[in-house]
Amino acid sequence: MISDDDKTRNPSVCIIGAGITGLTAARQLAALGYDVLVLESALNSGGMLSAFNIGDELIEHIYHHIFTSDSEVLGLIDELGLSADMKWYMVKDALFAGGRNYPFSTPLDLLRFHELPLLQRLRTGLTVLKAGRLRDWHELESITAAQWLIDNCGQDAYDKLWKPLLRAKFDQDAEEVSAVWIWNKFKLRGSSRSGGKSIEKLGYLDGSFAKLTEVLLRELDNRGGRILYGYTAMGLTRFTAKNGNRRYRVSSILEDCSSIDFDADAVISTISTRQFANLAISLSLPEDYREKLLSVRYKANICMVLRLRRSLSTWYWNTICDQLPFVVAVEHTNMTGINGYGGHIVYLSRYLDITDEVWTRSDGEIYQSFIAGLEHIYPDFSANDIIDWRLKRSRYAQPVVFRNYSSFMPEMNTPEPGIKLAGMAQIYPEDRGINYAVRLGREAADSIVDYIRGSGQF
C-alpha cells in the first residue's frame, strides 16, 4: 500500500472476506475515494453466494431467494443496474411429516394438516399472524422459541411441527434458541404474502445472485479497489506510523505457506467471531469483548445440489419434519423454470455441529444417505434420474441465537476504533440472509467513514 509518509494519499481500508457484506462495503468506500483492498481466503468471491456453472447457467452452491420486503438488496440491485433481471415467482410449499407430504402453502393447507388437532391448527395460524404484527421483539428475547411455540400453538403443534424444525436447524442447542429467531421467520414469510395473496411470492435474480458479486467486483475494479484471492488473514496488529497516526497490519498466508503483510488505516472483518478472536489476539482486546466473541456458537451446513432428468413434485420448498438425513428439499426449478440448466435442480440441506460424525463423512457417503432419504420422501424418484451432483460444506453457516442474544452479541464497533466486525453474528434481530448482509455492509462502511473523519488523520 501507499507509504504512510505520503500526506496526500487517500485513507486505506483492508476488508477481510469477499462475501456480499465485504463487497458492499468495499464498493461504498471505493466510491468515496478510499484505497480499498479485499483479502479472500478462497479462490473465488461471493461467500455463501458463490456459484458454479451447470448447463448453460450459473447457480449458487446454496439455495437462495429474497422476499418482497427485502428493501436493502432490492436497492442494491437497482443501483447496480440489475433491476430488469429481478424476477418474482409465486411458489408452492410442502411439509413432510408422519411419512407423507402435505401441501403447505396457504392457510387452508394448515387447516388440512391432520397431524395436529384442529384447535392447535387454528392456534398455529393465529400465532403466525400475531408474529407478523409484533414490532417490539425485545419482549421475546428472554423466552425460548420452544416455550413460546408451546404457549401459543400448543404442545402437539410443537412436538410434531416446530420441535423437529428447531432441532434440524440447531441440533442440541434447539431448546435454548430465542423466540426472536422464530418470530423473524414468521415475519418474513408473512411479508412475502402481502397484498392479500395466500401463495408466497419470492424473488430470484435471473442468472443467479452471483451477478451481484460480478457487478460489485467490476465497480470496485473501476474505482481502483483490489481483491486478492487465496490470501488467508492470520493476524491483526496495531502500530503507530512515522507521522504518529494509528494504523493496522493484516498478516496473511498463501497456499504455498508464504506470508505477506498489508497496512491500512482501518479494517473491516466479515469472518466469524471465533475466527476474528484468533486473528486479533495481538490487539489485547478487553476480556469482556473477547468473551462475547467466543460465546457465539455456529452450526455448519452441508448442501447438496442435484440435477435431475425429471421433476420431483410441483413444490418449490419441502420442509422435512421426520427424522431424515436432510431438513429441506428445495426444487429450485419449480420457482425459476428449467431455463438453461439442462435439468431439474434440487437442493438438499442439513445443519449440524462439526462434532457430528456426519460432518466427517466422505462426500460419497453423504450422497448415499441423502439419496436414500429422497427416495423415502418421493417414492417415484430413482437414482437413475440423477444427471450429476455437487456437495458444499460451510463451516460457519448459522449463528445460534440464544436467549438474550443482544446482551452478549459482539458489537460491530469493536473496542479497537479502526476495526469493524461485520459477520453473520451481527445480523440481529434478523436472521442471516442477502438483504441483511447488504445492510450490514453499508453500516460497516458508514462506521469506517465516521472513524476516519473523526480521527483527524485525513
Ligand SMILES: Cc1cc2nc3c(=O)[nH]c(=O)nc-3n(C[C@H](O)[C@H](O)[C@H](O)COP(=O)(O)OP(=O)(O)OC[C@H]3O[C@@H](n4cnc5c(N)ncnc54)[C@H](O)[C@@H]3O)c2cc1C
Given for the second form:
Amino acid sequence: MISDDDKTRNPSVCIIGAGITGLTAARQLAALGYDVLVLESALNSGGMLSAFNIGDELIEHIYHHIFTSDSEVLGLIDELGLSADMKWYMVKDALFAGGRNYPFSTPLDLLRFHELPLLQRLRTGLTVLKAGRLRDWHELESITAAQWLIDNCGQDAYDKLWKPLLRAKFDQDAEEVSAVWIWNKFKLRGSSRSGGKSIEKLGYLDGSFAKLTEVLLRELDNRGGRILYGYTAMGLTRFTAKNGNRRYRVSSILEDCSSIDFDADAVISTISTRQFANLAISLSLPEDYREKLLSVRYKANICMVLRLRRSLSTWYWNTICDQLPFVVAVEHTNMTGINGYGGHIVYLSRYLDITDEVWTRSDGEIYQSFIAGLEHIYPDFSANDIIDWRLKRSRYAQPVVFRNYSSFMPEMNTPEPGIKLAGMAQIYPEDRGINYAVRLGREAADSIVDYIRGSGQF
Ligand SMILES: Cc1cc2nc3c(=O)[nH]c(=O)nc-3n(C[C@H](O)[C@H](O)[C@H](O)COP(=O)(O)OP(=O)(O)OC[C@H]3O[C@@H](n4cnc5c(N)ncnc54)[C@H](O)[C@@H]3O)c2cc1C
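After the form predicted on its own, can we look at the form predicted in complex with the ligand?
Let's see the whole complex now, leading with the same chain.
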C-alpha cells in the first residue's frame, strides 16, 4: 500500500461515473501518469451510451448520432484510431401531427406542412435560418423559448409545432425553458446541413458508440488505470494527510451493502448536481454553491428499443407532435442499414418528470402503451412484427435549461479546489451530447492537472 507521505508516488484521481465524460477524463489523466480509479455504480460502462449485443452487433440502449460540427468527439474518434468506422448518412425525417405523417427533411417539406398557415410556415423557415446565423446567445438568455418562438414564427406555429416539441423534452417545465436551448438546436441541425445540402447529414460509429468506451477502457487499462463496477459513490470528505497534504475520501457502497473507502488527491464527479450535492454534504460547501447544485432540475427518459421483422417507413427520425405515449420514433436502420442486427431497429422515447405516474409503471405496461402508439402512427405495423425489445430508464437524462441559466449553473470548478464537477449540467450554452461530454471530460482533466501542479504537493 502506498503511503500518503511517499514523495515518489503519482497524483491520484478518483472519477465518479464511467460514462463518456468520466472515461475521457480518465484516459487523459492516466496518459499523464496519474493513478486513476473510476467508480461506476452500474455493472457496465458507457452510462447513457451503453450498448448490448443484438444479432452480430452491438447497439446502444438509447438512439445516438452525431453532427458534422461535433469536432470534439470526431477528434477523439481519430485519436483512438476509429476514424475508419465513422460513417455519415443523409437521413430523412418526418413529423406526425394532426393524425398523419408529414415528411419533414427539407425547407420544401416545411412549406408543404399544411397544419400551419402559409405565412407562419415562411416565418418558421426564416427563424431557423436566422437562428443558425446568430452568434451571441446572451441576448436570448432572459427570454423563454416559447416567447421567442411565438414572436418569430407565430402563435399557430408555436401551438402546433414547437409547443409539442418543447413539452416532449421538458414536460411541465416546457414553457420556462430558455430561448438559448432552442437556438442551439436550430444551430446544430443547421450545421449538419451545410455545404448547400438541404437534407441532414448525421454520423454513426460502425459497431456502435460503445466502441468509443471500449477503446477508452482499453487505453485506461494499458496505462494502469482501474475501473470498479457496482461501486456507488455515496460520500465525499476532505482530510489532511500526515504530511499536511489535502486529500479526499470517496466512500462507496456495493450491492451487498458493504462499503469501501478510496482516498485520492483529487476527484472528478460526472454525475448529476443533485446527486453530487448529497454526496458532498460533509464538505460543507458554501450555501450559494449548494443552492446552485440543488436548483438544477432534470428530466428522466424512457427509451424502448424494438427489433422488427419489417421496416416501419423510410424515415430515420419521426417527431410526434400529437399526444401519444412517446415523443419520437427513431428507425435507426433507416440510417445505418440492417447490418448484422437481424432485424429493423426502432427506438421509441419520451422524457418525463419522475413524479409522472408513467415513470413507475412496469416495463410491460410501458411496452403496451408504446405499441398502441406505434400502431396509431403506422397502421400497417402489427405487434407480430416485433422480434424482441428492451427498455432503458435514465433518471438524469436532461437538465432543464431555464432562463438565465448561466447565473445559476454550478461551475465545474467547485469551491473545493481538488473536486471538479463535470456532469451534463455543466454544459452550456450548448445542450448535452457526446461531443460536449468529451469536451467537458477533457476540461475537467486539464483543470485537475492545473490544481495538482499548483498545489505544490507533487
Ligand atoms: C434519449 C437520449 C438520446 C440521446 N441522443 C443523443 C444523440 O443522438 N447524440 C448525442 O451526442 N447525445 C445524445 N444523448 C446524450 C448523451 O447520451 C449524453 O450527453 C452522454 O452520454 C453523457 O455522458 P456522461 O458521461 O456525461 O453521463 P452518463 O452517461 O450519465 O454517465 C454517468 C455515469 O455515472 C454513473 N453513476 C451515477 N451515479 C453514480 C454514483 N453515485 N457512483 C458511481 N457511479 C455513478 C452512471 O451509472 C453513469 O454510468 C442522448 C441522451 C438521451 C437521454
